[in-house]
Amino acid sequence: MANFSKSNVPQFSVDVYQNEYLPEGGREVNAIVTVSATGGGTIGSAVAAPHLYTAGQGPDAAVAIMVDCSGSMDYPPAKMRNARDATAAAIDTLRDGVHFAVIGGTHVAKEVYPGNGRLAVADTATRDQAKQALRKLSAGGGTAIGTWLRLADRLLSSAEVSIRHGIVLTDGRNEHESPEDLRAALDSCAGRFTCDARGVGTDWEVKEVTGIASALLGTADIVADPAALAADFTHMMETAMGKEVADVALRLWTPVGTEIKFVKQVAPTVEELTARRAEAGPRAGDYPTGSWGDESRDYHVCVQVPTAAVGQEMLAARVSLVIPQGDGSVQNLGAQGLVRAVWTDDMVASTSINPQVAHYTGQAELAQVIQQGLDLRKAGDVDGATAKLGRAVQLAGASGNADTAKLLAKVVDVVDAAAGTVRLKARVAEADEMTLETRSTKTVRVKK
């Protein structure tokens, strides 16, 4: 783990929205917890001119982008160079100094660029040879994303570097490997580097490339049309080129007696963290949450209090972040936010219920409502399908999730949307079913 000088940390800061207030008896304590890291000072610059960079100015970075190359990538034959673009475009976002290699993902890892076993480092003459290198990519072969991802970890763990991420292009099921060997490299991938993952055309399993994502805390989507992949590759990358610090952990403590029912990312898109946790000494926990660059999330925390009396107040949580250092100790990011409970006998306020809380309650609720229905309609109950998928038209309308709002109107017609009136469409587009299956965890910020 890399320690890092104060100069090229952004600035953390924590902020606690909730309602305090508990009935005489109440026991749960619910608490939206918004982290924000500003003014690092090169996310502007790196994405704007990544060349202008030169070695060390940056954060140092490693980057692996595997590809894969499997026989279908063929059909249409576009989708394979299209692929090929792609990754040239993402070459090109690299910033100077910045370790890199390209991997070529069948039934077996290949190492693309440079070989060998090594990192190329960025600049005007490895990012020229890396592209000549993408030339010889073909298509041939089946799929086992475990194998590109452990030849990633090899990779990318081979360089001194504080951010390791990666990059997963693929356009089919993993059908050459069982599913228990995917779950094995991605237990023994976590925490070792971040990973977005891609799907592109129909032929993939949305739960394999979400799951990916999720396990190495990175994104996932669709690119329906691959003539749509070099935009999105190129997105990414600056994205990447943009983290500034890497293995950043929420840490909680809670006092004796106090429980956390469950900690969930809730903003920019929903991400369960309970499961997760790693002690951290007496009463303390740390849930990961990735690399950061300027950016902000939301974190939905949910704690089980002892009982008290009216009248009586106590911390229900502390809230902390966190850099776990290799030798056991941690650098603390120096910002930290107080959860908080208060019995009272006042009744309109310990019901009164906090507009965080209540938003993202509904945005983990639209989320899970989708992939309920979608599963529904794939095993053929219309009316459970219908159920679901009204309910989430309803909660994205009442939270003002538009982008989500429009996805379920290519699955579903809507009859009226404030009481979750829905009929199934007969014919849907396979890509619009899975764009919204794949989207189904992004959630909108409460309106301030």
Second form
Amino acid sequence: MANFSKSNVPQFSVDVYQNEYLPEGGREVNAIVTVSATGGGTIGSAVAAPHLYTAGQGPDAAVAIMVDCSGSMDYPPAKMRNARDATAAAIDTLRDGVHFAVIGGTHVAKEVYPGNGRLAVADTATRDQAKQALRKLSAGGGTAIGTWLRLADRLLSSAEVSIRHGIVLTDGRNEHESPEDLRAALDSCAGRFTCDARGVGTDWEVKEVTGIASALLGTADIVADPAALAADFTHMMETAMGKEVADVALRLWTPVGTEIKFVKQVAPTVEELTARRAEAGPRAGDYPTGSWGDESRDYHVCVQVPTAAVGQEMLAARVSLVIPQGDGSVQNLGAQGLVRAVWTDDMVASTSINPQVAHYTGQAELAQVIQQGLDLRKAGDVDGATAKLGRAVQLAGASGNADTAKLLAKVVDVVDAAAGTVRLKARVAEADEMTLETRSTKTVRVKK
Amino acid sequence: MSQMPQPTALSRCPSCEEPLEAADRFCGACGYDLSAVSAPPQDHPTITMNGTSAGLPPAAPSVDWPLAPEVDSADVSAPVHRAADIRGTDSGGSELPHPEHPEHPHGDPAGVRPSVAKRPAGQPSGVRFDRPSEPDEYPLAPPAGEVRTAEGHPADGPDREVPADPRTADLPAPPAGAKVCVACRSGQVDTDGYCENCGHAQPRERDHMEQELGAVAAVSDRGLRHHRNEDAFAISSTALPDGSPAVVAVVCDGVSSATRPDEASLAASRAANESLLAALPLGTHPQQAMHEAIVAASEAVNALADPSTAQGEHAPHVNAPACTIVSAVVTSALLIVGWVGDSRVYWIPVDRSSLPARLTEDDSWAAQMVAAGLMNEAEAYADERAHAITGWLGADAYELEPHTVSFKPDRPGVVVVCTDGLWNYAEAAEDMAEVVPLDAAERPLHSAQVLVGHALDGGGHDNVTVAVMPFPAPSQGAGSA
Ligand SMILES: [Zn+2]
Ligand SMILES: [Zn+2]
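Given the form predicted on its own, corresponding form predicted in complex with its partner chain:
Every component of the complex follows; first up is the chain already shown.
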């Protein structure tokens, strides 16, 4: 198997992009931190062809698929059938040796396969059995996603594996538990497994689905057409199978007297991490990033430092990557980056903005104004919505975020993209509006 | 001016309340930069100005040198060559244009002295132009003997011992195996050179460097406003084929608007020094050796350019590493000066009744404007572009034009080789002479320290580097204790 001789422990690297120069009295330091994992076992063709994996190859993993079986899944009847087919496709994508379970979700959670509080181990036989069991899935009942997640957590934690991942499919609002119940379930599951969330159709709540993915460090998306579910599930499972290392945390050390203004992931999506800090010894804190395959993500770190005299230089933050261990120790992944502050009286140096920082500041604003614009639109504030979505069109165009620009063009008529002049469309397909909202946090990287 | 730096006015450190000595520039307890308390004077960072020369007549010589000051000028920055009998050539050996100075302030009727012997008594300067086309003015002949520097170092083995940074020298010794932060004195220093407590960068080796080789000494300092030292120097001694001494000093100033200026200055100073050390013992014409040294330095800096940033034929290395260079070679009879950029050489006679002189002409916007007759000196130097340099070493330099001049001083003196970090605080030759200690020829290291101190006391707005070398070069054994 020479093709698959890559070590399945990826190498992490950290690159820092910043303008380290501050004017006299300057205190705010901004940096884009690019974290890349390479050299792991992810090989696209192999993932797409799981039979090439022998048991034990790739990291051991456990996956729980949570399928909405509430009564609305029968309207139209094709929705339940598509959900079944999509789940079957995802099961086919499981590589041999991966632990898995299928959960049917209503106002309660039921084990569909294998049952009895266990996980199955994927092979040809169990994959067939699981697909047989899917036939039993029928629609009826309410929706309480928190109960699904808690059951998934119980099942996933029963396996001694390094990667734990869930997939949630829902078609409706989380009506049969309080938002606090869902919040509590997310809090108890956070850090224990990662989870992707998908809304099928247009009767679900965008903020619920994106909230699940955000809390559990997975992806969120809309599958407006149930017929597209199988392809999406296959892709999601491929990505899950490509994960090589879990529970990676971005560790930030800052000197005495500094204040961390914010830490957010800015690529591939905007994800606020500031409040998720876990203290990690003197002046250090860990920000969770979930599991990693061969991939690259960008983080925007903003630190306020005590000012120093012109000519002085200090370290504003040291960025490293760690995997917290159960016993309180950490595994350090080796890579680190330095965020620096250098005071100068060279105005040209201190007033220039690093292109990466400028770009991602714009991308974060783009996500924010889309959200605000859609909220104002729902609230009936046409002028407010027009202003926000106009700004979004301007930002998306200037930064080359073509996907978001296309989605915006389905919600507004663009009069002048460069100036941000738009008109709200009189009629907007619900799916288009929900797609824009769900994908508003997607960013693009700096144009080369 | 009330805003000038006045370190003596502080009785206690503004950071940690530690009592201060009158002359302290840094708090002895916490390392606080006391100069930062007061506003500094105008800065003249070394920057390049691409395209400046394009606006000038192409036929204009790069160096219109020497240049006489206006008679009525009371402006201290105006004098360029009051010692009007200084004359030079470019490396090609062709004579430079030489305007007449009928109203020379020192009553010197002509700018050129054909030889020392013809100099009337009481002439203000001891420096003179030596034509390279008259090689018999270089009485360089074998035999060669064993050559050692005055301090007994082998001629080719420069002493690289670097004294401790004065900013940290008086701090208590850190515990064994651990360095303690100079800024907060509580954190230890990590392997990156930052404090593990307050994050402050620790002094680096290049922040302050000193070297002495008997007949030449140099000091370089980061200054008070820049976060790293982008200047570099190299000094050395060797022997000509006849066994007489030749002393070398090279000083380079990294162009801060380019990438890796600190690497450029280091590479250039080393390459020029090595080139001179190789050429001089072989009997190469010293002015030719100087020219070749600058070319070697240029190639060393070019080699630093990252080829991946190449952007077409006309801008092959945008923002490639760049630096200035100035060098002096002193022998028993000659003083050879070479430069590109705005680093300078000053001549300070031991007998201070003789006039001092600046021996270099800046490759700067202001100098070019004056040379081209487009502005007078006062106008040119008042312009914000005045200090932009028009010549430098580096892959994005338009054309390398090394300037070399040979002098045959008729009296003892000291040669001051420096970056603008020093001459910004003593621009006119008379001002420089005022701050060069009277015993500079006997104590070059002390003098270099005093000169750097002068720049720091003035605000230390730029990196400061100066080499001090007595003329004539002390013969073998002279000066040793
Ligand atoms: Zn102090
Ligand atoms: Zn410290």
